[in-house]
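One chain comes next, on its own, written out as structure tokens in the form predicted alone.
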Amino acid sequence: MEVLERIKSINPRIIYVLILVVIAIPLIKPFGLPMMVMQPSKDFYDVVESLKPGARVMISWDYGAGSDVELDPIAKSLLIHLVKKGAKIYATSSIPDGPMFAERSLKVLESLNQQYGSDYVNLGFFAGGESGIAAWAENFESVFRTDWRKTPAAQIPMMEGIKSAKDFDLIVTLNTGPGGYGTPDVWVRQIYVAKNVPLAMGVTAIMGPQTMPYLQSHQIAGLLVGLRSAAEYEALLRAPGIATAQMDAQSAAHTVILILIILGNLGHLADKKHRRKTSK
């Protein structure tokens, strides 16, 4: 009982330390706590399982500073799927500052020794949000005439036959959502439904209940939802990485903090039965 009624007395910057402590431990060496992986990850999963050899697939990076926590590791885990897969990657994005994170997210294909111009490129920014989406749907070349290295389509190999959305196997939205630019809704009625082109989609863990019906209605083919779908294709990956070492020291300090709470509590019981027996 005297350990309970001493919590109460505990310094703040202890908690603050151990809180800390817990949350360094998993980020530096993940545990890899068991985790269920839900339908529409699963889904996802399967689509780009499904991709033949030589498929060309296009991703747009449709996010920018502040988002990148939660969508940047599902790049990076797509990017891996994609390489073992054999497919073309083909990036862009709707957002002006969305190239510079899809450069960041691709360096991990030279480690895969692939080949830019060969087996990936950046194709940059294009403007316009849903009008550009149309346009380049439509007519490829009228939009991306050159990379984002500044380099003509025509000198780059996997550019040829690229006429329009329809030469794509898969297309997928990297989305932070509301911003003008190529939100969810806008990829769904100029890829899928006007060009009927296979769609997927990771969004933030915000966007989570807006993008649902979308895969519900099977307009969309698969769905990441923020870090934990992150985690979960890892996981069915099988190539842990930041979004499970982020998990698990989610759930690890989420732990100690419930374990703090039922102490404290039972410190505050302590202390008012106490009080109630000096009071006599």
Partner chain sequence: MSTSFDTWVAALITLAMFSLAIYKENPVYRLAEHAFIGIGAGHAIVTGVQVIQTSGINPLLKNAEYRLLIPMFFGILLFARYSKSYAYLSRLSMSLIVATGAGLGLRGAVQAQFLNQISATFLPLNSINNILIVVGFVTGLTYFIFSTRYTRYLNGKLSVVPRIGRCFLMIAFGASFGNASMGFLSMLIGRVLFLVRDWLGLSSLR
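What about the form predicted together with the partner chain, after the form predicted alone?
Only a single chain is listed, so you will not see partners or other molecules.
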């Protein structure tokens, strides 16, 4: 009983250090815990799988520092899958930090022998949020005059024939939510509703419940939510990687948190019982 009462008043710093250690262990040596693949991830995978060779896919890196840990693994798996399908990749971003994260993710394409300008291009940041999306969805050249490396669009081979959003077979936003300029709502309004172009999303875990109704109402073709979906996508590609290991850390941390919640409640009950006894 005394032990339980002590647990209730444990120094939170000990808990923080414990969580740090528990997270670090699977990152150094992953456990490889089994995982069930959920339907939204399968839907996303099927959408990419159905693309024909040469399909044009735009991906918008609508996230910055803070969300990269959840969305970078999604970007990486998606890029690998798109290369397998022979798709042309157009990177962009509605937030100023986005192109840097796009550039970092696109490095995986160099290792897959993809040529910049003919297989993939980074178009950089477009200003204006919703107005910006509506502008390039209507007239692509009016917004994207150069790529991120300042090469004029006319000199980039894969930009030929791109006039509006309708020239894309799939548009994907990797989205951090309300902090960004082009939120998931905005993309649905300007891409799916206004232009009827297939739209898919990868969002942070916190945005999952808000974006799920768009999947259920078939306004988006696929939805990946946070690290878990990234790990599921790796499982679908049969290439377990960084997201799978990070999910091991996530599971380990949650297990410790659950144990601490149970112990904390037991401590609270023991304390209550003890107080009752002493008051009698």
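These numbers were taken from a predicted model, which means no experiment stands behind them. Numbering follows the first chain given and starts at 1. Whichever C-alpha set is largest while still superposing within 1.5 Å between the two forms counts as the rigid core.
- Core-superposed comparison between these two forms: the C-alpha position of Thr255 differs by no less than 2 Å.
- When two forms of a protein are overlaid on their rigid core, residues whose CA moves 2 Å or more are considered shifted, and Pro40 is not one of them between these two forms.
- A movement of the C-alpha atom of Pro26 reaching 2 angstroms or beyond is seen between these two forms when the two forms are aligned on their rigid core.
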